[in-house]
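Presented below, as structure tokens, is a lone chain in the form predicted on its own.
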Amino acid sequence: MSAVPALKIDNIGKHFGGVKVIDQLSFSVPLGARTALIGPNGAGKTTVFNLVSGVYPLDYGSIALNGADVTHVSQGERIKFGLARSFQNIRLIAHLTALENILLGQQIRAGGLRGLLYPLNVFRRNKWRDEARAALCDVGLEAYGDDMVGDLPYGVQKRIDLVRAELARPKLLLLDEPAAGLNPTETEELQAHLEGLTERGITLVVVEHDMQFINVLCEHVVVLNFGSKIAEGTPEEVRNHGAVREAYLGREEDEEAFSHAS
């Protein structure tokens, strides 16, 4: 692993009114790692993603991507530092096809007026469309390329959303509940696909409630509660941490998920 982390969060904070949503939070994500950010509902996980991606400004602290300080860099500019993300609530454009949605993810790389025109089908044959179709084929979704996204099953939409984020060619990919709503077969396919991404050099940070999925996929886990870090380490280390059990694993089904994950 490189000495320079893919993501470094240093003493960050975010308040909404008088509520401390994130408070003095620090952690680093090693380059090439698969890191989970977990915690009970309301712990601040998605807020952290919004701070890292520039949706919200920090109240204090700093954020660095691959050694570059992006604390005051705009949301759009952070993409140029190698950042991409998916969302808990899918943000595909329902009236566009699967292929056209993926083309939108390539715009940051295409650049200029011509790049903006590709999703509008002005240029029917080009390397971007060929790459988008190949990406769909790689994940077994080639049959859906010309279908309107709004007509597709939820599980297929989730996978298209992931492919769109990948085609921005990120160095760091933030995934907000990528396994939510997937059946067991789809979840296994997603796990194998994400492992393949890290083999290609993409660092992953995953927010997910499926503890078995996290235990299998991730080697590094950061646990939040009320906007603060309460534990960090391997899945086994956080599984045996007293504060984690109290804050996050109090429910019998969650305890069982941690205990039986392979």
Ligand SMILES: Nc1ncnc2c1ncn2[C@@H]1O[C@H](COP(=O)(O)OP(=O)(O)OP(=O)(O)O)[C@@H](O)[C@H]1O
Contents of the next structure:
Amino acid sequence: MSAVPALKIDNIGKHFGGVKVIDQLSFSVPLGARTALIGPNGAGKTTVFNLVSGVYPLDYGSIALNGADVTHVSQGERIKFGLARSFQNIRLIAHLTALENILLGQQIRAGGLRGLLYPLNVFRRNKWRDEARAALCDVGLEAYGDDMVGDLPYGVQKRIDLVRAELARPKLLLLDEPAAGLNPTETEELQAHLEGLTERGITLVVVEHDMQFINVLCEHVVVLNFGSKIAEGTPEEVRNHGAVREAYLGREEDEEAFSHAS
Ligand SMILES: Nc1ncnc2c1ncn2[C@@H]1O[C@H](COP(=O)(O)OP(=O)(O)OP(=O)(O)O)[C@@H](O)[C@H]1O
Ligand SMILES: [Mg+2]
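Mind sharing the form predicted together with this ligand? What's above is the form predicted on its own.
Then the entire complex follows, led off by the chain already shown.
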């Protein structure tokens, strides 16, 4: 394994108002691995993604992508360092078709004004459109290409959102609860799909409440509680960690997901 991690979070902090949401947090994501970021509701998982992707500035600390310090790099520029993400609440544009939403993802890769116009241009066929259709085809969604996203079932929308993020050709992909709301078949398909991304050399960080999903998918788990890391290791190691069990105790939903995985 390479000595340079895909993502290095070094002693970062963030507060909102008077509340410390992320507090002296450090962890690294090994290159080529599938890492899970878990923790009870409100632990700060989505905030970590927002800090890594540059949605919010840090109060202190530093973030490096593949050895490059991006602490002061803007959100848009971080994409050029190979970063892409999905959102906990799907951010597709409901009144555009599946294909158009994906083309917007490609726009990021194209860059610049020319790039902005290219994927969305009026020509019926261009390489972007062909590539977007092929990507939909790869995941068995070709039938939905021309459907308005807002009319599609939730599980399909989530898959389209993933295709959109992937077409930015990321080296590091952050997925915020990709399995939430999916049925068991869709969840299994997602697992297989994410394993395929690793084979293509993409490093994954997955926030997920479903511990069974994590057990199957991830070799490395980081556990947050109140914005700090309370454990790190293999799924089995963190499952048996006293502080982790304690953090999940008394939180019914989380506790249930956690015990199912044991
Ligand atoms: N923009 C913001 N302004 C104020 N408070 C915020 C903001 N974003 C997050 N928070 C607070 O930070 C804390 C952590 O939120 P975050 O969304 O990161 O948790 P999470 O671990 O993703 O939780 P969940 O599992 O419910 O998605 C919460 O108390 C939340 O209310
Ligand atoms: Mg969240």
